[in-house]
Amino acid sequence: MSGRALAERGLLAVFVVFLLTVPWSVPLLLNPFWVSVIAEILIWSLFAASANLLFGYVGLLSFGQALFFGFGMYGVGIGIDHFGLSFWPAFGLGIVAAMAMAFVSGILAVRLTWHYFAIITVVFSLIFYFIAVSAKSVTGGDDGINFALPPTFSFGTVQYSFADANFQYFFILAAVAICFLLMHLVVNSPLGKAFLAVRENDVRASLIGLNVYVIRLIAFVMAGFLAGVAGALFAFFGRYASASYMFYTFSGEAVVWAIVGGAGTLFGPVVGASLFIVIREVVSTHWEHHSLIVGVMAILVVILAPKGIVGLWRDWVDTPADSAEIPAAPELRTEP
């Protein structure tokens, strides 16, 4: 086994380790507040992971996230204000809302490719966007929906929701935790290869007969599920659903997010979501202008470490024997 797979193997278990007890050991060493907060994280890294997924696996640069997000936000909210649906079906229609939206708009928008793709997923966020807002009677406008909780598991008279904060935790570490696991099987399985071939060059996976245009839109679609997902867990834990989370500089966010954690790897997102919102939540309460060090970090991150945090990482822990198996990381190109 190679020193950057040992290395990879003892970090994810502390990390394992560390998720499983933070209910606990945060209080004790911080404010619990701070245990919302990695539940946060959790939820943004999942959105940051759909962006990923689109970006440094198959070379779409999307905008666009922030539409199935916000899809999967007013399934939940919407099912459950308006049609006063139970957890898991509001949990469901909110994930088949965004993958519904995911098809429909990736019909047209895979078909493009570098900034004509980019911009199009940005006029499909602002379209919903001021759909959502305008449709005041249905998503209430620029106030969004308010909801009550819905317990998640009735056994009996015992009831199990987001009301206790360790199951609100639990629940929602498990609920990435899979997508994760599914993002790690897809992209080691012959789609991934596909995924990959496809980011590479095109040209030449369509000339040894991969379908580029159904590879292309089985991401977005998947890229939907998972930013739907991150949608639907973040109104349940902030018990509304608003239309400001549809505006894409959502999506800008989570781009940044991938790409200074380390675009097309499995847990850059998780380092750049993290590293981002820490520094938001740690600087907010003595400096407004905290998006400014964000930005200012992220320039340097990109020029210093184009890999990002996981591939300055990775090249520093490598041996030249394991160098060789990394493939190359994906490149912001403005011209086909």
The other form holds:
Amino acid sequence: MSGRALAERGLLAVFVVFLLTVPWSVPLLLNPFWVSVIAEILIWSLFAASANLLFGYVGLLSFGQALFFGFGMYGVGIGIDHFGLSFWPAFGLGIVAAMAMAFVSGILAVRLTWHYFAIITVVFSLIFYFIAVSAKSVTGGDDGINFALPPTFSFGTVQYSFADANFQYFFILAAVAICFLLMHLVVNSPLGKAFLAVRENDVRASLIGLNVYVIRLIAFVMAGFLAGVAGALFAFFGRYASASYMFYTFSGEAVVWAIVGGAGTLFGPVVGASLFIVIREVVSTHWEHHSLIVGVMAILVVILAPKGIVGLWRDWVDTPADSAEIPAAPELRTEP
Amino acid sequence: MTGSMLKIEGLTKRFGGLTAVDNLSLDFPEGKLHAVIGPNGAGKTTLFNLITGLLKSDSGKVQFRNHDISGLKPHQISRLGVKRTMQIKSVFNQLTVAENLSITRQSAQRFLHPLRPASRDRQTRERVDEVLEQMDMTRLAGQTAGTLSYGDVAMLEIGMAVISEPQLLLLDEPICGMSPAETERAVAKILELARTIGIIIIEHDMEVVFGIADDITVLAQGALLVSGSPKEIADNEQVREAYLGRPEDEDYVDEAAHA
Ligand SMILES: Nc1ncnc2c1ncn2[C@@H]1O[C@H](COP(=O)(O)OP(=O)(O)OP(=O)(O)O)[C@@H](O)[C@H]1O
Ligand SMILES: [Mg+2]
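Having seen the form predicted on its own, please provide the structure of the form predicted together with its partner chain.
What follows is the entire complex, opening with the chain shown before.
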């Protein structure tokens, strides 16, 4: 195994141990509020992973992932509030709704390339945002849907639900971890290699026998799945569904997180989402223009490290010891 | 083997006012090494683009063996065993040489497994090693394709075209930009391939064309000027005037004419 692979395994192990002990270590080191911030970071990481699957692996710049996040949210919210569904069916409804929407919009969108694709994803987002805001009876309009949380598991009188903060944290951790594991498997599979082929050179990809359209559509639906799970988790986490998370600027944030963290790497979105949300949480209490810092950081990373923070770290580790003089790399190094 | 491998009937392609391929009918028999030559802009590459589905013809028909492939998508035509290289070399630049080859190999399969590791496919790995060896590129296996020399990219592209056992191989100026040593290696490889599969090669290097082709098709302004054996082409006055007038080509042509 290469030195880098070893180092990354080590970091991953530390990261996993950290994540598994968050409910106890974080209140001790910081305060209990940060446990829910970390849960939120996990959800945003998954959302950024959705943008990353498209941009980093298939080469599709989507500003529409918030649409599928929103469908995941509303699937849960409407499922519980209107249909009286319990936890799992509502969860399932959110995911299926997101994937179905991804499939339908993907049929049209993935025919287009590059800026046309990006534009149509924005258009879809806008259309459904305005529908969500105006269809008050279904979506609650501007107020969104607030719902009472059903239990996740009940065994006789014993119930586990998101009302228990630790349960909530570990449920989100498990769901996000499973999604990342799935993504890890997919991107290393023959299908994932076909994604790379399409990203790198779609003409060549078609000439070696790949149906570029179908591959893009599969990726789009898979990304819809990731965004849908993230949206459904966020609905349970916040006990509400709201159109504001369906706006296209929110999709843009996911793209920025993924690119800054490292597009085309599994953990890039985690790094990017963590970085920006930690900045937001730390700075926003002191200064209302925290998004300015975020913007400047994003620009700096894109200029100084076009492969994102994970790419920077990899270049740094791969550089032979005698010429290890990559500027600023040690300061920017983060968890995987 | 007899019969036609690729048959083109009345093929036409216009770009605005320009007719790049003009009501062209050609017949490439099985089991031969065919060369297509013609001056710049004659429509040779456009012909390949029409055959492989990258461009849609305005009219006409392309038949590969007993399949009518006009109107099929590039991936469908590729799956029938028609593979090509591009005049402007086209590989997966950010991936390694070995990855380029293994992706190409796996993409020929009907089902792309979404969860099993691609690297665990032993048959693909063995085939990649085999092709690396054949193309004399084993030492470059781990190198990123975008950092290869021009000649090596051209070699890699040929390797990608042959890794999935094509039936018909279309090579668009495969040796353009290669060093003399690389040219020799590529020509030997092409001759070896031609023993088992049909090849159509577009090439400007007349030494190579007259050295390896079984028959030659000359295009000019999108239409067929003449086709025949190298000797017939070399003897043809029209060709000499229209195309082979350049002094540096005279030697090979004379050689072929007297062969
Ligand atoms: N996509 C396109 N759009 C517009 N015009 C094109 C296109 N492709 C080719 N042409 C034009 O069609 C004509 C034939 O081009 P083509 O590339 O087929 O020639 P060629 O025989 O391959 O020439 P060369 O030997 O220079 O490669 C040229 O005049 C070219 O400018
Ligand atoms: Mg050409």
